[in-house]
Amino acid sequence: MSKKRILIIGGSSKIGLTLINIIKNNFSSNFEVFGTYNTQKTPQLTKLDITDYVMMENTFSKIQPHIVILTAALIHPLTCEENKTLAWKTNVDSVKKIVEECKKINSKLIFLSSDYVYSGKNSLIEETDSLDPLNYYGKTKLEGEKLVSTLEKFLIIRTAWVNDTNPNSKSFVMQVINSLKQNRIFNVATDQFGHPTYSVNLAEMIIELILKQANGIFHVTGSTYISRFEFAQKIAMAFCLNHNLIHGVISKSNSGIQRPLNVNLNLNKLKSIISVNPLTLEEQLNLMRIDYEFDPILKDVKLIPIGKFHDERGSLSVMVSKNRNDAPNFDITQEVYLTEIPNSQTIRASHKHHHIDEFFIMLDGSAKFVLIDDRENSSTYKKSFTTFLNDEFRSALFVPSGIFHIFKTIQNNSKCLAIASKAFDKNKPDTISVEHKFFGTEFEN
């Protein structure tokens, strides 16, 4: 049987690129995939401005796609509000032209819509509920849906809060990470509730809907329903950043436009069709942590995400192993010890070692760690690094010898596991202590 040709318009977007990669790597026997870009030049993708109808006609004529996935759009709500002409041209007029081209060759169109087509309510929202967008972006998406639904074969994907950890991404996850890494306060709405969605999980669910030949309108998001504020705090914890820099505000003080506040999408229709599970927020963040390149600034210092393997009995985490890159290395371990700390704001360590390398993992609670490089031959000599470890999203902090380190507990009843490369010798203690204030005024007694 010949392969079906899939055209992804907007192939350079976070969801577009993810779809292309998954199809090429896992479904190459089913589909031949083509992608387009507009402003973000991307290798192996074809240039296409969706507002240029001649380019559009030429692209369809050349590829003759069986399936079209439209991910290209003007998605920033404030930009749509400020430039309504551009928003309508991009999100409505272009969709109308794509629908016309699909009708010519009987292509199926998969259209990425948004939870912004709803005004929100304090109960579960069904695909059949009334649509009442509160801002211009939502209105353009609703008009796009109306055009797409005139086709015989179509999928309308209403998704929400799509994230990835691409360094160049403008996703909410990367906005939070980049702000907190620069020690900047991040203001986020406490009254907006919705479904965070991981781009990879979204792509997998869309592909299965295609394979199942599903038709119509589907809610396709992650399974967790949470506030923006709580979501931002979870991001900070997952990426070992300071969650105290997350400041809650009400929506009107943080935005120039009206947004739906409570959009709790019912996913039962989706779940009845596909076997791919909509991921929980914890599952999403753990997968993103694996893909993310942690940069602790100091030479040789490492942050290693410790994964959790779940089943109906609970979870399992690998704390030390041999020949793995997702856990401290057994080959350099001579001693493991546990520090149990009953009170918050308790300070431990405040020293360096000449020969001992260590990993630190919070088993319970959380702590702030500060490191100062005291290795004269190091490229980061005298530089400092601050990170935050917790038990909800565990990471192993690797501190090589020659680096002063201190930590202060944030929660009561914290437990810190230390894995050392050499066993402690009370006759030859390999420890050089300094006063707490060496690490800054917050550690002064």
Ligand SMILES: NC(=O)c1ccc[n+]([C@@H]2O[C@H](COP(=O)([O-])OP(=O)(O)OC[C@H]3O[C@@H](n4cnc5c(N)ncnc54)[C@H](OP(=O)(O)O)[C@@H]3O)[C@@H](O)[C@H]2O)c1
Contents of the next structure:
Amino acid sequence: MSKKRILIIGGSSKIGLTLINIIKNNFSSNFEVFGTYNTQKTPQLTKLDITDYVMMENTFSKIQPHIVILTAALIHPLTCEENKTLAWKTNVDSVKKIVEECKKINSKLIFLSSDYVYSGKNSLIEETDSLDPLNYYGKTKLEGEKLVSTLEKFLIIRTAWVNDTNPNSKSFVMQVINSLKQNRIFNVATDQFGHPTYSVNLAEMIIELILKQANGIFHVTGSTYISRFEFAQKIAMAFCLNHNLIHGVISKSNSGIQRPLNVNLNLNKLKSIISVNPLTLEEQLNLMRIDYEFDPILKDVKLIPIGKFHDERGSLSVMVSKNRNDAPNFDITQEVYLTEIPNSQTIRASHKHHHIDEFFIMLDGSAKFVLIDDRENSSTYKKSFTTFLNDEFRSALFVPSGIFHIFKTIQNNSKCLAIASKAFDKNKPDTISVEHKFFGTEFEN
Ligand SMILES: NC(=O)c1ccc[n+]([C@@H]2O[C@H](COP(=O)([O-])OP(=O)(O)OC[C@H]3O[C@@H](n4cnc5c(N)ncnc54)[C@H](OP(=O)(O)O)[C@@H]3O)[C@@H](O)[C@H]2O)c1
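Can I have the other form now, the form predicted in complex with the ligand, not the form predicted on its own?
Whole complex next, starting from this chain.
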């Protein structure tokens, strides 16, 4: 069977880029994929401004797509409110033109819509529930939906809170990570609830809907329903950052426009058709941790997210391995220590080793670690690094010899595992201790 041609309009978007990568890597025998960008020039994508209809007609007649996925849109609610003319032109008028082009060659149109077409309520929302957007962005997405649904073959994907870990991305996950890495307070709404969605999971679900030749309107998101505030805290924990910098605010004080506060989407229609599972937030963050490149600032120091495999019996994690990248990889492990610490605010370590390299993992509870590089020939000599380990999203912190390190428990009943490259030898002391104040105010706070 000949391959179907898919045109992704907005190939430079978070969702578009992910779709292109997954189709190219995993579905190249089913589809030939073409993508477009507008302002963000991207290798292998062609230029298309959807408000330029001549360019649009040329793109359609050149590619003659069987399937069009429309991700391009003006997506920031505040921008749409402030520039209504541009929002309508991009999110409504251009959709009308794309629908016309699809009608000409009988293409199927997959339209990325939003949970902002609802005003939100305290019970589960079905695809057939009434639509009453609260802001202009939501209104334009609803108008787009109406146009798309005049086609014979279409999919309307109502998604929400889409994230990726692309270093240049402005996704919520990357905003939280970048802010906390710079030690900045991150204000976030405590009263706005929704479904975080990982772009990879979303793309896989959309592709399965296409393969199953589904038609109509679908909620397509992650399965966890959570507040923005708790979501931000989970991000901090998953990426070993300081969750105390996340400050809860009431949503109205955070931005000038109205947003739906409780959009709890029923995913049953989606689940009845596809076999790919909408992921829980924990599953999404564990995958994002693997995709994300941790850069712990000090030379040779590493943070390794430890994989966790769940089934009905519980979970399984690999704590040391010779050949995995989701576990500490130690050629030589000579000793493994377990410290059980009943009280929070308890300080341990406060030393460096001459020859011993170590991995630290919090088995229970959480702790703040501060490291200072004391290796004179290191490019990060005298620099310090602070990180936070916890038992919910376990990471292994690798501390090579020559780096001073200290940690302080944050919770009662914490347990820390230390995996050492050399056994303790009382005849050859390897430890140089320092007072806590050596680690400065960064540690005290
Ligand atoms: N992100 C979310 O949380 C979320 C939630 C619900 C629904 N959605 C929907 O999902 C879709 C994709 O969202 P996203 O977050 O992946 O988007 P994104 O990363 O912010 O990217 C927006 C895309 O729109 C393109 N674009 C904007 N104006 C254009 C124009 N005049 N001509 C051609 N392309 C134009 C941009 O191209 P350049 O960058 O090249 O200029 C970019 O590819 C949108 O339709 C959005 O409404 C997103």
